[in-house]
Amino acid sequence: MIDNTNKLCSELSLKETAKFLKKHDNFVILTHSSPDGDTLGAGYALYYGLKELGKIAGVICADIIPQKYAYFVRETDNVDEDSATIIAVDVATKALLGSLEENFGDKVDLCIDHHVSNSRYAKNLYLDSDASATCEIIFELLEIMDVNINDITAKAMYTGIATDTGCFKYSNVTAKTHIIASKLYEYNIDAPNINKIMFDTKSRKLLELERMVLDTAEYHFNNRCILLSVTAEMQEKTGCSGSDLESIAVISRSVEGVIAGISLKQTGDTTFKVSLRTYPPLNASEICKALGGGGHNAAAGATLEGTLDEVKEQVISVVRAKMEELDAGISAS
C-alpha cells in the first residue's frame, strides 16, 4: 500500500512553488520511467521556463525518450547533481523513477504532480489533483512567474494536456483545461500535427502487436471487465516495447459494456506493469492502491511480481471484490 502520511513533506501553494523555483539557480528535472506526453511535456516546459529566467537546468529520464516527442525535446544543460535542486514532475511515487530511484529517490526537493495517489516522498510538494495534467500546473506556474512562453514551450504543454486527457475526451477535463488549451493555441503549436502524431499514427509492428493481444483477450464479470496481456515474447516478436505499448490501455477502455479495462505489460522476467482504466462507479485509483500502486479515478497503475497467471489472479481478485461491492449495492437498492 502507498503511504500518504509522510510528515517530512511540506505541501506548498502555487505561489510558494513559484517562489521556491525563483530562489534556486541550478536544477535537475526528473521525469518518470516509460515516459509519456505529460511527464515529458511538463519536464521540458519547466526547463524552457527556467532557462527564460536565466537558470541552469537539465531534464533526465531513466528510459530512452521516444522519437515522436522530438518536436519539443532538446538537449538540456549538464548540471552538477550534487549541488542541484532536484525536481520531479508527474512522478507520483519514487518507484516510478525507475533506475533513477537509487540516485534520486530520497533527494527530491520538490515534486510537482496531479496524481491524488502521490506518496509525498519529496521534501516539498505542489499537488493539484483537480488538474487534468501536470502540464496544466506548469502553465499556471510559468504564468505566475512571468515567464515569456515561446512556441516550443507551448507545444510541450499542449502535448501533456492532450495526451493525459485522451485528446480532451476523458472525465478529467475541466473548464480550466479548455481555457489553458485555448491560450496555448495562441502560439504556433500546430495542434493538428501533434494530435496526428500522438493519436492517429501507428506503426505496422504496433498493429501486429495489437492483433496478438486481442487474440488472447479475456473477459470477466459478465463481460464488464477485459484483460489484455503483453508478454515479453510478443514484444520480442514485434519489436514493440516501452511507450509503444501505451495504446493497449486505450484499447481496454474502448470496448462496449466494459467498465474495467486491465492491461498487463511484461517488463522483466517476473515483473508486470498493470494499467487499469475504469468507468464510474468503479475507481481505478482505489483498486490500484490495493495492489501497491495508484493514480486517478479513471486511470491508474501498479507494478506486480510473479508469473503471468499469478499477476492476473492478483489483479482479478481485487477487481472481483469491487465488482461484488457494486453488485451488492445495486441489489440493495
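Okay, that was the form predicted alone. Show me the form predicted together with another copy of the chain next.
Next comes a single chain, given without company.
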C-alpha cells in the first residue's frame, strides 16, 4: 500500500512553491525512470525557467533519454549534489526514481506532481491532481514567478501536456489545459512537428510486430472481448521490447464493441504480463485483482505463470465470470 499520510511532508500552495524556488540557488532536478514527455518536459522547462532567474540547475534521469525528445533537451549544469536543493518532477513514488532512488530517495526537498497517488515521500510537495500534466503546473509556476518563457521552454511544456493527454483526447483535459495550450501557441513551438514525432511516427519493427500480433487476434463473448498475444519469438524476430509494446494495448482498446481488451506479453519461458483495458460496466482493476494484479478502473495488469494457452484460459475464465454477471444483470433488469 502507498502511504499517503506522511506527516513529515508539507503540502505547499502554488505561491509557496514559487517562493521556495526563488529562495534557493542550486538545484538538482530529478525525473522518473523510463522517462516520458511529461517528466522530461517538466524537468527541462523548470531548468530553463530557473536559468532565467540566474540559478544553477542540473536535470538527472536514471535512464537514457529517448532521442525523440532531443528538440528540447540540452546539456544542463553540473551541480554539487550535496549542497543542492533536490526537486523531483512528475515522480509519484520514490521507487519511480529508478537507480536514483538510492542516492536521492530520502533527500527530495520538493516534489512537483499531478498524480493523485503521490506517496508524500518528499519534504515538501506541490500536488495538483486536477492538472492534466506536471507541465501544466510548471507553466503556472513560471507564469506566477514572472519568468521569461523561451521557445524551447514552451516546446518542453507543450510536449508534456500533449503526451499526457493523448493530444487533448483523454479525460484529464480541462478548460485550463486548452487555455495553457493557447498560450504556448504564442511561442514558436512547431506543434504539428512535435505531434508528428509523438503520435504519428511508428518504427518499421513496430509495424512488423503489429502485423504479427493482429494474426493472433481472438474474439470472445460475442466480440465484446479481444485477446492479442505477443510471444517471445515475435519480440526477438522484430527487435521490439518495452515501450514498443504499449501500442498493442492501445489496439486492444480501440476495437468497436470491445469492452475487454486483453494483451498478453511473454516476459519469460512461462511468464506472461497481462494488460487489460476495459470500458464500463467492466472494471479492469477488479478483474486484475482476481488475477493477483491491480491498476485503474479502465487499465490494469497482472503477471501470470503458465504456457500461453494456460495463461489465456486463466484470464478468459475471470473475464467470463464478469461477462456472465453482466448478461444475468441485463436479462434480470
